[in-house]
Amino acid sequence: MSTPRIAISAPDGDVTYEQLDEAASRVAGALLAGRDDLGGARVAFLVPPSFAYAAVLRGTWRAGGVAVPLAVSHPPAELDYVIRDAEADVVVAAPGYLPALAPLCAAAGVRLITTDAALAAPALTAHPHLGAGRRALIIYTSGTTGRPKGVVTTHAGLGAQVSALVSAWGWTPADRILLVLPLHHVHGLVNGLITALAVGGTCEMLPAFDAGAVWRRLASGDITVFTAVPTIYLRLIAAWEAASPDVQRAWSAGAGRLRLMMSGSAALPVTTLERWRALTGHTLLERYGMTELGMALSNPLDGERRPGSVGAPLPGVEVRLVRESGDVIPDDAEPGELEVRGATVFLEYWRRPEETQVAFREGWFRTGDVAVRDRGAYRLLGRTSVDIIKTGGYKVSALEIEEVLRRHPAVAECAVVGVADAEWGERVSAVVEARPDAPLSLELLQAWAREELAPYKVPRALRIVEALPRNAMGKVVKPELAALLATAEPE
């Protein structure tokens, strides 16, 4: 008799597929609440990841709802305006979250529920049928340029998505992820736990990030698979330089004997690529993606992975680079906007059809992101709003000049934005984190600035700070930090 597959591997205990089967129905049951169908109705639920998240997750589309998942981080003014701009009908939580969620959902008229409750609920037994055009999930965006948006995704959609991971990353039932990623976001929800339970996998998931315990997960030999953000890796690197020589050598040996590891949801520094290489024998696989269409680009599992590079279109997807004037671009080298086309793309951002509209032409999604073709590979140069900066007469990539800067030996992390100025149309502007223990004088900087950055229109305001505002995943927020130093005098 075969040993049963464990799906969850999480701080409520391992799950095995039929337990999980089983939970999913319960979950469904009390949704649907004596209904035979939930026909499309959201479900927000803020649950930590866990166990429940799964089942409630699968729980929602059993019911035929669509799943709304709510980010743990959020304070409660972001969590109201998820659950009304959803129009949820029914709101499910874990029980420590019901003290902020209990008037919010009562304020808007929305049913809620406990995941314990939930879990406790007679298990359905008849289940409506799911059409593969049917709304499946709605993920919110960041809002860094306005209000958060809902992005839609059909069930086809997301089956599209999962596929194309499962070619190109080459995904089995063998596989074991460690996620300690958030769940609101295609990178941990997608990627990583709706893709393992697709191929009959297991997740593994952490109750919070902490890097000692990552790297024991990673060196332990259970773990095939890891997909983290930049920020993360930095942090796994600290702590690897940290620990004493005995543990350096089994955390990087037991490192390397993982199948794939990964980096995404911003651009990865080619000197964290360098260094993790060193430490773990892992060239970090980079990829491309968006909310709005899952991956679309992606280094290869086999072969050469380019530093720099986020690869090319995965299966089922088409891209093009445009010119301004909305012309194809048809040779390699020079820079256009990346537009999408395929399966994997997402359905209409909810309730906004003009916003929609606007965001394709001809069929084909406007990523805002630009890019460069080079040998059939995609390299992005940063999005139109933050990263191309236009500067007396020229574009300049905020992420070129970015890599340059980390290469100073004193540089933790930076960030490079383009700031409004009456001479120069935008003033590029980099603000610098500087290593605790290595020394940096902005004098000095400025002197190395000038003679390395050259080619790039060298910054025309430097400074010098703590700590950059940074997002749940990492990633620095470059709106906020232009607004800041919009309403200071440059250094």
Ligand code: AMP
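Worth saying up front: this structure is predicted, and the values here are computed from it rather than measured. Positions refer to the first chain, counted from 1. Definition used throughout: the rigid core is the maximal C-alpha set that superposes within 1.5 Å between two forms. What changes on going to the form predicted in complex with this ligand:
- Once the rigid core is used as the reference frame, the Cα position of residue 444 differs between the two forms by 2 Å or more.
- For residue 41, the Cα coordinates differ by under 2 angstroms between the two forms after the core has been superposed.
- Core-superposed comparison between the two forms: the Cα of residue 369 travels less than 2 Å.
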The other form holds:
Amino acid sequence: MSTPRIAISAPDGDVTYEQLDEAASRVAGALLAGRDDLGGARVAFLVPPSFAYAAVLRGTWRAGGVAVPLAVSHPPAELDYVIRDAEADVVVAAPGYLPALAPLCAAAGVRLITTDAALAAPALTAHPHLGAGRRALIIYTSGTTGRPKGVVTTHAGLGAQVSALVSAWGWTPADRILLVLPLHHVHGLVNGLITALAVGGTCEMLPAFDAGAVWRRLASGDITVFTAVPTIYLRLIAAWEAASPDVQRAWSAGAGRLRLMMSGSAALPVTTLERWRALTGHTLLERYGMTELGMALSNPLDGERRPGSVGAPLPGVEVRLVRESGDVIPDDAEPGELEVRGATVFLEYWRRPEETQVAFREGWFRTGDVAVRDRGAYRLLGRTSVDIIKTGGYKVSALEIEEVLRRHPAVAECAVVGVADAEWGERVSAVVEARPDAPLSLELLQAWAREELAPYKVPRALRIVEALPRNAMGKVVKPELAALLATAEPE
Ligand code: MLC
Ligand code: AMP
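Form predicted in complex with this ligand, following the form predicted alone:
What follows is the whole complex; the chain from before opens it.
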């Protein structure tokens, strides 16, 4: 008799596909609470990386619900925003998060259940029919218009995203991915968890990123696939350099046995790619994606992986480059905005029809990323908006942070930008016009912002100025701020 396949290996145990299936049916039963079909009701859930997380995700779908993963790193203000914006029908929480969520759910009038209760419910026996066009997932992402928006993907869209990855990256049931990324974004959730489960592989989850723990697991010989953001590779390189020569040898040899190591969510510096190759023998496979698209461009599994390039369109994905005028760019070498079309593209921004409409041009999704094509492969050059920051692989809206800072009593006006940073890619930085008679320091402002914002959105560098640089129209000139902040030490 063959040993049953392990679906999830996580801090709360190793579970087989059969056990996961049974657990998902219990969660579905708890969510439905006697109804036949959730009919697209939103199920928000705050669950750390675990078997319970996968059971809630699958249980939500089995019951006909739309999964809205909440971020374990977010303070109550951001959780409250998502629960309300998504108009969640129910919130499922790991028991440790009850104290934070109970008051929010009570105030919003939303049902709150624990993962323990959901996993102990009687298993559902009859499932609602799930048409592929039904909404499956809402992931919140920042944009250039204030507060985060919910990106809605259907079951068909998710299926197309996963199929593209399985065929491009050669996923098989023999794969075991080591997952250390947060599960409220597509990199960890779709590329990691959902794809591994879709092929019948194993998803091994660590509770959070820890460089030593990751190296030990990479060196174990059990792992076949690893994916991370550039900041994580830098942390792993730093840990390797601090280790003894024996440990270094063991780690390098073990990591060299994986079949695939990938980087994405932010630009991979060529120096990081080269250092990683020297340590492990792997040329990281860099790819480009977005919450609205899943993955769109990728270097090849077999064949030349070009440093500094994000490769060619994945199967089923069409891309084009467009001038500001809207003309499509026919040739290599001329940069333009990257636009994407295909079955992987999201359905809509949740309850934001106007923002959904302007995000598309002639049926093509406008990414806001500027790229150039070179012999069939694409290189990213930047973004069309200075108000989008990528830090540690997280997308952050400068405008959202400015709105929060402006509420501080000592802040007369402020402007937030991303400043290039070796560790984080970009670092969230602020220039503030302080009120003349009010005391202000980085610590005070950070403490203030931490109440409202996730840690990666809190400004790390600050300049206090008498007047922000403005143009003749009175608009703050952000490029000038970047130069000012580039020389500023954290205060
Ligand atoms: C955290 N800190 C930061 C920071 N984030 N400082 C500056 N800039 C940032 N961005 C600070 C914290 O406040 C804290 O400071 C200290 O660093 C440690 O915080 P932490 O939360 O414990 O950070 P850490 O665990 O070290 O996290 C680093 C990380 C994490 C790289 C593991 O950022 C991460 O998991 N990033 C992945 C994001 C991701 O998955 N993105 C995918 C989006 S999908 P103090 O002072 O309190 O000690 C997407 C599409 C695609 O982009 O293409 O994939
Ligand atoms: P998100 O909205 O969090 O899904 O982030 C998507 C954004 O991440 C894209 O629009 C790009 O700006 C950025 N991104 C993703 N992959 C890469 C990459 N390989 N290189 C540079 N930027 C990337």
